[in-house]
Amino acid sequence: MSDEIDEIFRRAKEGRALFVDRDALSPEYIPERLPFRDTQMNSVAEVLAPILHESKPSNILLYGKTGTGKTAVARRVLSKLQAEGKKNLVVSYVNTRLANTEYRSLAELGQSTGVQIPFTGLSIGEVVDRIFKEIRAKGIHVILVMDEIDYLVKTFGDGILYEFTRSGDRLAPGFLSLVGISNDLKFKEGLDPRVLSSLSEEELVFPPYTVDELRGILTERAHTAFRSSVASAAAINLCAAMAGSEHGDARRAIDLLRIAGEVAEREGLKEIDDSCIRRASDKMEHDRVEEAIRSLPVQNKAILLAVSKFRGGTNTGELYLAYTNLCRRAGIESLTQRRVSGILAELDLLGLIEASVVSKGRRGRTKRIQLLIGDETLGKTLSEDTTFGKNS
């Protein structure tokens, strides 16, 4: 083992580096410019300005698929605001996924407040309070910027953005406004209609981009990630045509060229091929997988693990009476067949199960529930969840 890690050393060491800044093509990376996205900047630039007046703007909808430069265009704009010198206003980025829970999410937004947040200990409304009353006292203007907010209403429900979107008097005379992103364009439809009416402002669709602009983009990046004929044009129109054919995923695109220039560099090679970047899109999928099963609401997981247990597929009935059998063991509270039944569409969506309706002749339809991923893939990344790991 040693001696392969020296040889692994020693070939990198010796290799040509093909990369000058990686992290050009890193998720995290914001570009001065962002081609084909001028519109959209625009259209944000103009809900927010108001706030330059001591304004409060109207909430703002950013809606696109993944990869549609919903987050770069927020922030490049926020951090054009920000640059204005406006010294009470206060931005705070917070993904929800990522802070996971309805506390932590709230405690990224105290911290950009000023309101230390404890790791644990208080109920959400005790949170808030704080958070508004520090706002109030200072006056501080705050845009909320709430990342996959889709992911936070669908694990636990709206009552944050009922306080949100209700705190006028509480704040006065500092505000708050959201600028919230999400993939999904009917997460609303379960909103409470108190909170629809006064989130929903304004809206923004971002379409998907093109081959031709995907192509654009990432001969940018190219141009700053890599030396010189290191990702050649053919290079770079692969790699567009194949995240294009995928709903015109930036994100996936930019991902794409990086992982084959990786390739290419611990190869040895001088410039990214073909070869190169399908061995990045294998990599890609199965990395894809893995992270839509992590990021899962514990309920999904649950009933993925269910549907695990049938290796030849199942009808709703046994998958129902399975999925509640877990939940017991788990000590989770199992849902209504009916959301479960919508769960299995959200699921199917993913393309981690397939749920298709069978004809059973007189006898009517049912529908046939089977697992599209390695009972190793599932089990590796539910084994990383304390709720599942036994039951995995």
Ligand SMILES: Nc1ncnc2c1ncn2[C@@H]1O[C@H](COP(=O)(O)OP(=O)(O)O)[C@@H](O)[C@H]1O
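Predicted, not measured: the structure shown is a model, and the values here were computed from it. Positions refer to the first chain, counted from 1. Heads up, when I say rigid core I mean the largest set of C-alphas that superpose within 1.5 Å between the two forms. Compared with the form predicted together with the named molecule:
Comparing the forms between these two forms, the C-alpha position of E290 differs by 2 angstroms or more, with the core used for superposition. Once the rigid core is overlaid between these two forms, R339 counts among the residues whose Cα shifts by 2 Å or more. Comparing the forms between these two forms on their rigid core, the Cα displacement of G110 stays under 2 Å.
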The other form holds:
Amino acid sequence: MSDEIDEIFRRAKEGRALFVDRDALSPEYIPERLPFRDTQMNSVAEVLAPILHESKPSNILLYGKTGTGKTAVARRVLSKLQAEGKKNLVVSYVNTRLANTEYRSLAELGQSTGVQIPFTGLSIGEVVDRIFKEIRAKGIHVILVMDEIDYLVKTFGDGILYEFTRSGDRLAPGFLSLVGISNDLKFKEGLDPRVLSSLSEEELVFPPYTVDELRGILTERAHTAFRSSVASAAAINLCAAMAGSEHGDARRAIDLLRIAGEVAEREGLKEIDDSCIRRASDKMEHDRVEEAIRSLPVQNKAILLAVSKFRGGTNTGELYLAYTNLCRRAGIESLTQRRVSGILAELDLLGLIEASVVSKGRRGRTKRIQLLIGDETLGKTLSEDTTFGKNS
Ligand SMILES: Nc1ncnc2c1ncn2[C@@H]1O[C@H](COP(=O)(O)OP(=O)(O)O)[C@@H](O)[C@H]1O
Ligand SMILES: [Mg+2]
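Can you give me the structure for the form predicted together with the named molecule, which would complement the form predicted on its own we have just seen?
Once more the chain from above appears, this time first in line as the rest of the complex follows.
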């Protein structure tokens, strides 16, 4: 028994020796250098530079898929700008998805501009008025970064963007320039044309990274994070290839390398081998599925749960019956068959189920519906939801 404990401790001590600076692989870490993003860094700097001689910079929209370096580039350039030490410059960074509501996004802007916004109680219009008044009174030059702005617009519409992009004279001698960041390439399609033309005075696209570029990025990050010889060139190649071939997403690649390092650490290995990386990748996929389930609306969860009742797959009619029964037991409304079909298509897109159309000969066509994920993962994740806790 005590031998085993000694062994665990010995491994932990050796394992700790793998990382020199684990934070260098954390999602929040922004490295000093951002290889392959010089063009984008310089363009953002050029657009914002006029603020150093008191002119209002154009609004700019950065867009590209997740993990293409948008947030890192914006934050890096802005921290350099702030380091210029201009007195009336306020840089406010809001991630609208994390802030979660229009009100809280505005409250964060309020805080950076020095306006006290109560937790609740004011209308959006009032909050905007207070902030604008302060900007005008103090002649503040604001650069407002709205990260994951697609979330805000998708959830609440483009009302506050409208206010910002039309604020012009109301703020003089102060002003507000927007840096919008969107992960959704189609984000612009849903905007009011006036908001769009103002927000995208300048536009910058962030292309996905190639596998080669990811290899370069990982090599630099690994150099900071690990002791030498922990992450071999072969290990880095495999991480870049596995994370990159599909999405060109640096976040995935970095997560994969970090988790592979943790697996190696736990196993008491001296370096990251292929099997560590494969296990790390499985773990990420597992976590992705859990997260996808967790963030589903309640009706989608109910439908997913109904699908899971049929081990060998089922058809639309049978499923609908199971679903309505389940809703009755859980005490929630059930949707029409048509809505359920729509939700099945969404669950299919997320890779949680497969819903394929099969022909029944002369009797027409039906859908064959099958769960693609483990019962266990589903049961465990749904039991956290009090609506289903007792049924799953
Ligand atoms: N060119 C790069 N060099 C080094 N690290 C990068 C680079 N681009 C992105 N990263 C890192 O990858 C992760 C994701 O980048 P991020 O800027 O958050 O992407 P996005 O905002 O486009 O989703 C972050 O940890 C970031 O530091
Ligand atoms: Mg981002």
